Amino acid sequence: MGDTVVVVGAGLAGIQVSHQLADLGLKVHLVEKEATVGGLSAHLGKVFPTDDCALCLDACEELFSGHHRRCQYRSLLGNQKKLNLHTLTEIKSIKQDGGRFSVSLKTTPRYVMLDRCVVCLECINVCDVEVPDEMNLGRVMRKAIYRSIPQGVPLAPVIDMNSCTKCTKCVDVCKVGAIDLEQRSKTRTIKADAVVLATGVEERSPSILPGYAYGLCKDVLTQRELARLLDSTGATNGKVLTASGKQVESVTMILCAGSRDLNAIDYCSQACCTYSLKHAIMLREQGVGVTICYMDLRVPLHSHSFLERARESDVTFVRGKPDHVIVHEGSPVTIVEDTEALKRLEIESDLVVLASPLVPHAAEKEVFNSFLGDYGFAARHDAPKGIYACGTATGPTDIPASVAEANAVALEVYMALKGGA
């Protein structure tokens, strides 16, 4: 009868499951390669289908005037006393021996002691190295030691050696010495009873995608990259602007960009429509023109109120799946045939907006090869005894979804682990 679970990957769905067996009682450690959780809801302002904001609660009082959103339970990670954050740090191996595991941990120097920095961000202030901010599409410019997710867990900032000189001043002005820039990577063994992959999904990109001009037009952006310019604390404040800092008056979204496609990925990606749905009425409240381009919604029960109030604030919906994305003038024009009009459209916007697929994290990873099934998500009943997994590892899905199949996978964990005691 064990007690100890490594739950690898802090998005949604791990951050839940380790909440959940935290509370029955189970020592946790929650694995995160990023240096602070989230994964890919943490680069939304908003989620579906309760239109909740993804940062923690003490963001939403202080960026929505006062509206308590629902927290995503982030803020709630250092409470827990049985719950253990490894943040950069990564699954080198992974051993069975009998009826337990043995979990090899890799973590990157994050060169800001966790246990010692006060959050004063005095070290932010001085640094006087300025790159590209690639959370917020290398629009606005972030320093050499940063924070990528205003009020991210963990709080401490981050530096980034590639861009960092060295120059000290930041270890100068911090009064309770908590950096080190000679951190070094540091490697550890867990023994563990249990493994749950809550390793997550991120969008392919759309440039190994022909004709759809993504890589060559600035202003053809994926919906994760629309997700950024949405968000009050992205590169434009939630204001909507091309490239060239021109405001947008029109957008045109193309679903199963690269989905459903013999030649690219051929299974549905499931969340697409429901988040693509939820941007084009963000876009109509800031009194943008949207049009969809789609083969056909797929949009879960639950979430059928965005289908209702896209049509509501005059979304226009094509159906047809666009052959490719041409620039005309700077700007991306996108040919579609509208099957239901049989006539050739050319939709001139000042943005085209792709729902790339989602993939699986873990197809990346060797040592989780053993463990993967179809496409390369983690499998749901072939895993050996002991390895787990829920929310998107799994196969894309949306948000409730993820949150429900933690819970279950929680309980099913503790019941193996103490059921018999």
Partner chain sequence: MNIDSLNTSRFLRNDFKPRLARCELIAVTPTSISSDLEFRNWILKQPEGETLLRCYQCGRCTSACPIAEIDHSFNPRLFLEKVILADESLAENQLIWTCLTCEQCEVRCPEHVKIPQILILAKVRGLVSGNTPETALDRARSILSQGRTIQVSEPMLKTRDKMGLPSLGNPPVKQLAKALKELGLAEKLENIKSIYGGDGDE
Contents of the next structure:
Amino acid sequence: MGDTVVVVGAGLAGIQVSHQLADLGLKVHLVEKEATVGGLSAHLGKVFPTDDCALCLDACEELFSGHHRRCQYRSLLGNQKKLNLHTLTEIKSIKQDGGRFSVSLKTTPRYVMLDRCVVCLECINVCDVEVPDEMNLGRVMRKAIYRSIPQGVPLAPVIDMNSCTKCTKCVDVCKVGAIDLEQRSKTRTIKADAVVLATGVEERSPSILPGYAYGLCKDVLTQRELARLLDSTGATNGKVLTASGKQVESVTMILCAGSRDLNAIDYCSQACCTYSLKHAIMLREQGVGVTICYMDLRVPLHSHSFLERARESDVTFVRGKPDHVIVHEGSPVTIVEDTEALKRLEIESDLVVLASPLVPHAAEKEVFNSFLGDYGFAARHDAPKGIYACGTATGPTDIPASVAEANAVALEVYMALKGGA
Amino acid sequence: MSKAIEYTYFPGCMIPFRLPHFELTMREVLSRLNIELVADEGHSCCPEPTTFTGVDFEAWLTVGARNIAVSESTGRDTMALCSGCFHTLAMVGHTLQSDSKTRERINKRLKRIGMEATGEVTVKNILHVLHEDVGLDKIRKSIVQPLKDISIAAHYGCHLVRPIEATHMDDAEDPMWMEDLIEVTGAKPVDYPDKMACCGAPISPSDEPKSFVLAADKLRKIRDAGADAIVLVCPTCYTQMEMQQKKAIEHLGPEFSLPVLYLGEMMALAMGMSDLVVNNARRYHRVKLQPLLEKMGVGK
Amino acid sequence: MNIDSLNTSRFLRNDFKPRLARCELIAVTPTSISSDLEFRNWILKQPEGETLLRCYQCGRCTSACPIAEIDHSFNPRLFLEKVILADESLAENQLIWTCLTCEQCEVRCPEHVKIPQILILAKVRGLVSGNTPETALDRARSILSQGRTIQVSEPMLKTRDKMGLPSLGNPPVKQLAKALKELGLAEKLENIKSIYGGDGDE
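Output block for the form predicted together with its partner chain, input the form predicted on its own:
What follows is the whole complex; the chain from before opens it.
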């Protein structure tokens, strides 16, 4: 039996399963389509249950004991011998080949050679091209050569060829010759004995959801977008401003916006109640008034402190699912029935934040189709032999559950390949 | 010209006797498109879906099913011009089709008069016929007097569109078929907030002031969006938004008026049959059409 | 299961404080309910009535409703709650006749509850107590006697003739009566007095 495993997706679950397998002596190829690892967690600023900084959070066993953390750039992620990290890489095909798999990968160019770059960042300083920074809702500018997350692994920058003018200033300033504007895409095929899908989830865009004015009003955001505003390394150092630059004084949150709804996504995304509470508490710390409209609050026991702290910090809870948001003089007004007081409310606020459902990344790619079950989540059971899945690829959940599942799957893979049974 | 395509015409009560200019204009428009409407004397009131349902729902189903049975016996697709009739026939047909218990119960009653309804007949509204069966391309060819420089807002009305599983319209929140037809006539479709908002007419028997508040709010939103006129399909919406427009708007304060055209009128104008509209304008329109017609370059 | 055999002490929470005063909910406390399971069971058996059981009282219907927007006593969610709790007083509530049947609530309902249909069924139950607008009764009587909601007059027929529109004949009223006989609607309509008053059809 061979010992090569391909892990698809370098979010926290993918990182964790890769660490574990590499520690157990297996050869791991960790494949990530973005330029840096971290997946959705890298967008969240802080993560529960420990309120830890999430920007470059590395998965590790001690993550949730409350007294130990590991950052990506201090971990072995980039230089563990048994662990090969492929960023900017997508899976083109997975072919069953006897008892093994032929996994073909396509890597799009970074234009910065990882084995040469010393991360002096002079290239970013000399670049003249400025474009809106999508990581910060386009509210600040970034260069054509940039790092979307300052400490994201790999640390080397990436060039956005759509905006690069090929002026070659970065090439000239680089003293180690790390930049190659003519870099080409590369394909390679890996023979693997097991494949682990850790493809994760993303927030569904609420623009297709009628009623909540998302896209019509720039002050209607999703929770992930709010996390970007709250991030202390973000555009406003964590200060929450409206799209027009005004200090936000009040925020209304709509939970289950497009979840548990037969017209949209009918499952519960499980993590949004807790991260909405986390954001509510952070907003209260800035003195911002917060109203949460909910049907019921589904907070797992290990995160219950967030609910208690939100109540203690005078977050207003309204039990009712809002139907729509109207835009009144530029500001969003949430229409909701307070079902406990039997009152129809029109809540004016500076921001409306939607807890949008988490939907599987894998469903977008045909190559994974045959491994997916309901809603496009990877099947936990009934998967073909040698195909495994963990983290939110199997269904939305929070980080502790994702990491736990990654541990379990690492053992399963190890048993299957090396267990000698 | 080849033989006309025939539909069984379900007339209902409002259009043939209160607002016959609806039937007149649409018959002429359809005849230009080689379609003939064939009435069947066996049909009765649909029955209307806004109050009779709440008096005796079972009787509503039974009378509706009898009408469906009549339609089924004609062997043609049935088309109702009135949105209320369409809604009733579509709903009853859908119920007969999807709920076997109800179908059996109702058919026991119909058996006494020697009839049976399966619900398998296709019931269409005028938008199905124009937009789907005839098609925009064919209609475009019959436009001889494009309604240039005119902005028209579409009012669909609830019962034409909902529930979508029975009406088989394009969308329950944002239908677009009528806008497509406006565009084909050469006019500019106007979008406005809360397009699917109700005209208020159904509650006029129980709470007229509230029904006027809704109508006035809707008319104001359409006016604010810059429309020269409203086009609609439903005779009940027409009564509320045209015949009662003045009364409704008085509820809102500053007065204005907004011409309302029946879909058949709009199309007749664009197909060069303006006489049909002009000759009946005074009798069936309380809001003066003259300024609108002048803007279109029609009539004196 | 014997309740006494359960150790209930772990359910006792001395530190528990209700967050909100609940006094507004008197309308639905058991003492004020004229509870009639027959009413609820009847609704559940009607076409699409069983969709009621999918309701989890999120209130989206009420925030979607154009009538609730202008009349705060009109609350579709509360109406559903009453039916769920078998409160038949809903059938006598005049508010149910201000439902537009526009289905905005149903379109937005996350559970596809047929809310307007459930209110229609409540209206049907209200007929015996006269909770039916006079216009609705007149239209119903006219449908039974003429086969049409309106009285067709001579000038109307003349206009059709002048316009060149074909004759539509007279609906087969006897056939209608025969099909509807077992429902006894005609007899019911003779005896009902509407609590709305009013002067008939427009």
